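One chain comes next, on its own, written as structure tokens: the form predicted alone.
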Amino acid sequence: MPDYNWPEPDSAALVGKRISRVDGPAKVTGTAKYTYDVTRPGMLYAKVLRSPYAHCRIVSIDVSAAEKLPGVEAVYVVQGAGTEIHWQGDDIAAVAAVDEQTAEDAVQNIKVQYKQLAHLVQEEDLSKAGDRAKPAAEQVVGNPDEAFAAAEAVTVEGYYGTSVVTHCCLESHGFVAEWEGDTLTVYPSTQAVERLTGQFAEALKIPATNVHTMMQYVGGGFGSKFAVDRWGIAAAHLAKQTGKPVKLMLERAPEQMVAGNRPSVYAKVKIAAKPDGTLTAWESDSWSTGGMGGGGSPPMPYIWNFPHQRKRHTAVSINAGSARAWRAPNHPQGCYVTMCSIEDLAAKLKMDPLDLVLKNIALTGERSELYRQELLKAAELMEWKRRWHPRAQGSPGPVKQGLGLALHTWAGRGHAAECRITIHPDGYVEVSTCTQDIGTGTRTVIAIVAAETLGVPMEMVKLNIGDNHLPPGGSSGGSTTVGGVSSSTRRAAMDAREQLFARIASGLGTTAENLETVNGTVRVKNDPSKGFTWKQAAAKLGVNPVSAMGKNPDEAKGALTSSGVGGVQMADVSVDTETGVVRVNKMVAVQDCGLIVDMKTAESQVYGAMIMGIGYTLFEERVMDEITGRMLNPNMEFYKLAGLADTPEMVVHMWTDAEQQKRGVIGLGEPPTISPGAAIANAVANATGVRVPTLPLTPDKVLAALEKGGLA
């Protein structure tokens, strides 16, 4: 059996290098086709009538006027009379017409009578939630009452919160659906080409073998694009009714109202330490929402295993679009509440928060030594010890500067995946797996692993992804894709290589086990003068290519991926105390993720995560109107994201020591989005001397906190 383990870092020709994305040229030239770009012969365009109310019941619905409109070819009622609607924007009916404007006009002609019902759309004031609040059982570890009551205990109490933020995918959710007889072909914008197959089959009551899903490019997902959704099923029904392809893509407003959000969290926290900074006790009352389903309890205290703890969490059900995974679900919220409270305790103890964190680093568990090293490296890159100052003791003048830090963790073990590799007689290597590249560089990683394992240039690798007729490659969620597809590719390539060796060994007067591939050649291990070029070796296959399947996990062939990554981030900010405007000057990220296949795309993931973090920390907030129950900013004008002018100096250091390399390939997409909120908010507190309690840190909140004053 061949050695399937990853090559040693110092011998790797491709793995770990900075390699540009293989799909980069297609994207920058516009030849990459997204779902929005799909145009099928005779295609119709669909639009959706959506509920104007946060909570109501449909009394009656009349689609006759819409059906009679010239150019309208079908109307599909998604939710009919008697249905209770629980949020603004929920699907009521869909129309397919010859063009978008006709479909829009037809939607306006649908007559619906609603009975409005009482609604709740804001959760921060828990006293207004009534029976919408569902408290969970209290959790207690150790004896927190005794720890807080200890004579030497230094305690701090605070209130912290993060608002609901919505998904803002550049390409909105949507599908193109087309029938040929009883077979449905779907072109989705998704993170789960393969998973959608069963969802469509179940909803439409057809065999899964009758569903063909295909997608090459997606304009963002971030956790929100795993389901067919009501609008996807509506598109399929309209296509069936008309016998024509139907495209249904969400507009920006429904994209933000119904296509998913990151839940909020609000918490009242009390923590205690000994006078020397040793953390002893934690107590928190938290609540959150992501819509009708409430909000799950974030991990708190995040990372830190306080010896004494008491935790209570309440899920609040509100009339708004539901939560969906959003880059590291629940972790940014837990990190924010925990790291802000620890920072406030450090201020009360008059300690440098870096010293406080390092003093208690053992409480982070098995990762503690790695965290310690990462903190020291981040401090070096930020020049923390030279530049940090106690709260509000920086330079004079209205613009104050400060530093903050946070640390985070994530799992990231590779998911189940299969891959087929075929070596063709012309030398080209065909790699096939039903995964999808959601922008993280999956295509590039697979090509690197195949090329590295076979010893061929990447240009010799032809990749097939994004089609459910290919071997199953799994959905892209939880930062599990890179480990799954790289491991299955590695195993398939090794086995295909062994088959090639077996076919050509006699021609070199040796046996298969004595052959190796090096830099585009197949040669005898102990006699490099004996060998073929890769193309010569492949040509020996005649008309019969060799093909092999690899899978992850595969215990018989070793574990090529493990679980558990983390990192440290530090932020340098300036706060204008006259305007309340916060500007991030610099961010430092030190991140580990096992074996790095492509350093360039790995660093890119961290850069993107920091920019995303600036967005949710300073700008992003879903604004709901209590009276009407409507979202007031479902657009890109008043729902602000971080832009080029908001992007600071960013320093990324990937942790690549030998121990990390041995751990195999582990996911990276989500973990670096966790720390920015806490790191930036702590820097603001350091700069101003006051805690701005809730995200986003908009100017009005900063000014209000400065006026109120607080712990300095």
The other form holds:
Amino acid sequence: MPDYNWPEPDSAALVGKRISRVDGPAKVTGTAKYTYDVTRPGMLYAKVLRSPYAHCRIVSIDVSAAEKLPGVEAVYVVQGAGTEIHWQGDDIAAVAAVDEQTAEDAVQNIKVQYKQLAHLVQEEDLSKAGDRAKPAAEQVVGNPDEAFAAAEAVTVEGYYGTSVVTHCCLESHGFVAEWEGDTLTVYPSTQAVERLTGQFAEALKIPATNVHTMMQYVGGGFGSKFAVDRWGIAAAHLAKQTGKPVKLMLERAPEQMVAGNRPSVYAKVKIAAKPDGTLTAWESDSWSTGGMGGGGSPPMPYIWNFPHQRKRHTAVSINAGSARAWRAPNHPQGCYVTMCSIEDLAAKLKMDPLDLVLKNIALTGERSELYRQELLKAAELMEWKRRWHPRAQGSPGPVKQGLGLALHTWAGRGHAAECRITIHPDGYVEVSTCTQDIGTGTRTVIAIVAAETLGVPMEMVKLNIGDNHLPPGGSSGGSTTVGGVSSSTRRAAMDAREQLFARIASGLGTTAENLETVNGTVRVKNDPSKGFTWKQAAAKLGVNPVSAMGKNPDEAKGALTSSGVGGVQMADVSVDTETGVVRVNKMVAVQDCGLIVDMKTAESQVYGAMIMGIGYTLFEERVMDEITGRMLNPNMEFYKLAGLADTPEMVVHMWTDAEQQKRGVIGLGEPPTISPGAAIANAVANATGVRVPTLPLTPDKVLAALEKGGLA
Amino acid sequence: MQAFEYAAPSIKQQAVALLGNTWEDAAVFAGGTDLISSMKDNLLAPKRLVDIKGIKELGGIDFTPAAVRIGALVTLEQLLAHPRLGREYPGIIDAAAGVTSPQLRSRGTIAGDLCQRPRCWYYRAGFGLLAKDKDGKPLVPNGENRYHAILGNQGPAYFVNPSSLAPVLIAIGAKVRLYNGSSSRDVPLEQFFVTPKSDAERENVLKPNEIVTDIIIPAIPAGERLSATYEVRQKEALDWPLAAAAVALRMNGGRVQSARVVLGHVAPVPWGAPDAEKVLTGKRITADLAIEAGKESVHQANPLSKNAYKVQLARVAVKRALLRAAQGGA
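Swap state to the form predicted in complex with the partner chain from the form predicted alone:
Below, the chain from earlier opens the complete complex, with every other chain and molecule after it.
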């Protein structure tokens, strides 16, 4: 049995190198087909009538006029008379018609009587939440009262928060559904091709074996695309009713209103330290919303294990679309509140926050030495020690420059996955696993691992993904995919290689254990002159290909993934103190994530995460109107995202050393999006000398904080 | 979206003949960047679109000794690419460059910029131009009004004029030429914009059977070509200004002989600031004077519940536009 491990960096041909993503050309030339691009013969288009009110009861619904409209083939009532609706944009009825316009017209012909009910759509002012606020039990660690009361304690109090933001997938949510008898074929836009199987089967009361889900490309998910959703089931019903394929994709407005968001958090925080900066105590009163379900507490204090803590959290239920997992769920909020509070304490102590976090680094636990090294590396790349200045003591003139930092962590252990590898007699290699590439480079990573293991060029590896008839490959969430599928692929490839060796060894006058694959050849170890080219070796298989299964985890076959990654980010900003406009000049990210399969796509994850971070820090905010109960910016105009021109110089340093090599492949997609909020906001505080309490850091808030003055 | 007729005339007489007596009859379709999205959002439902893009006489930029004529169909990108226009009217270039979307600059026209509908999010959500609830109560004063008017906002209109080019065009004395099929009338651009007092009114004096054919700008003697626009935008990438100011200065011996200061995105119409102009007259432009002019420009501002910050932004925009214009003159 082979030794199941990863190749060492000096012997690796592909793993750890900078390799362009294999589907890049297909994406930029438009040959990559997303669900939005799927068309089926005779396909109908579906549109959804959505609630105009944040809270109401459906008194009656009359679809007859819609049904009579020429071109309309079916109407499906999602939530009928008597139903209580809890947020604007919730699905009420869906129409399938010959084209989008007819479906849209039909939706407008559905007559619904609503009884409006009282709503709450804003949560920052907790005093207005009434019985919508549900406090959880207080949590206490150590003796916070004593720690705060200590004579030497230096305390700082602050208020910090982040608004609800939405996922903004470039490709909206949606499905194409098609029946053949009792068998349903679905083309979803999803992060979970195989998980949808059971969800459709259960909702439609058909055997899971009758559901076929297929997707090759998805235009973003970020945590919002794991479910069939009401509109997916509606599409399936409409397809059943009409006997024709039905396509239902959300328009941008409902995409922003109902297809997911990140919970807010608001927190009043008090922390204490000894005069030398040693952190002692944490106290927080926080609240948040994730829609009707309220919102749980983010991890606070984040990363820093204060010896004494008191925490109270209140979930606020509001009439707005429900939260979904948003890239590193809860971490950006927890990081923001914690790191801003620590930065404010550093300012009060007149300490450089870099010195303060280094001094307390042991409070971060087992990762502390790595964090220390990462902080020093980031500081070097930012020239922190040369460029940092105490608060508001930077450049003269109205535009103030400042630096800020934050730290983050994530788990990222590779998830359960299975993979089948087939070596065909012509030398081509087929890798089959039901995973999906949500833009993270999953395809590329699988191809690299298979090609590396078999010693063949990547062009000889053909991938089959995104089809639930393939071996299960898991959902893409929690940054667990690359660790999972690279491990299953590695094991399958090693076993396939063993089988190949076994079948051809005698032809080389040796036994399987004496063979190796190197650079397109199969040869005898220690006697490289004896061997076959890869194609010759494969040809020896005759008519019977080699096929092997690999899975993750597989205790008997090595530990190829582990858990726990982290990183440090630093931001350099300019704040125009006359206008309140903030620009990010530069960001530095130092990130560890175990063994890196593809340096290029790994760095790309960090770049994207930082840009997304600039978005939620400076621009993004779900604006809810308390009077009408509406979301006022369900568009890409006043829901503001960072554009190219708002993107700063970005320096990414991936942490690679023997220790990370040993840890195996760990996920990376989420962690680098955690720190930007705190790093940028702290840089703004450093630049201006004042704390802008809540994200996004819009000009009105920056100016208000400057006018108010003071530390917090 | 309601089905509509599409017509693409090649001369302006035909275009106007295809328009109707009410706004519901027809809409003029040029760049379409606002019109099409308004139709998709069910804000507008014209029975006919009159595509004027094929009417050659509505294009072109012509210089004569007395005036510059800019055709209605000239795109923002064409303005930016015109070297002489940039030399003589730098404030126009500032304003066009402030539209940071290449798509909008390439597609959007100068007349479209002037005639686009307000971006008020209540209006865009279907609550009407005057943004009222079903009982007729205005939504803006107690609602989310961070982007709304700080001047001329006594109601019933609270939106801000969205034009990027109007402030500078007013500052340099532009007129807009309107054509109704039989005759043309030239309207000073500052009189083109009006604040609607009822749901029946619109934001400008254009009638349903008229089109904008040209923008006419008086020629400016060499040496007096000082103009600038300054926009405060939160984002560098596509974003609407939070406040903007345009200035045009006529200089005499290093002193301001006369000045025009016009604010954008602060009121339902581009907002002239005569008190700021008075402060400037006869003076040399200095940082202190620019600050004073900024203050004077908004001293009558009456912000709503959530937009007081825009008063400060308007002050700064005026100051910076003045300093920028003064630099350009030397």
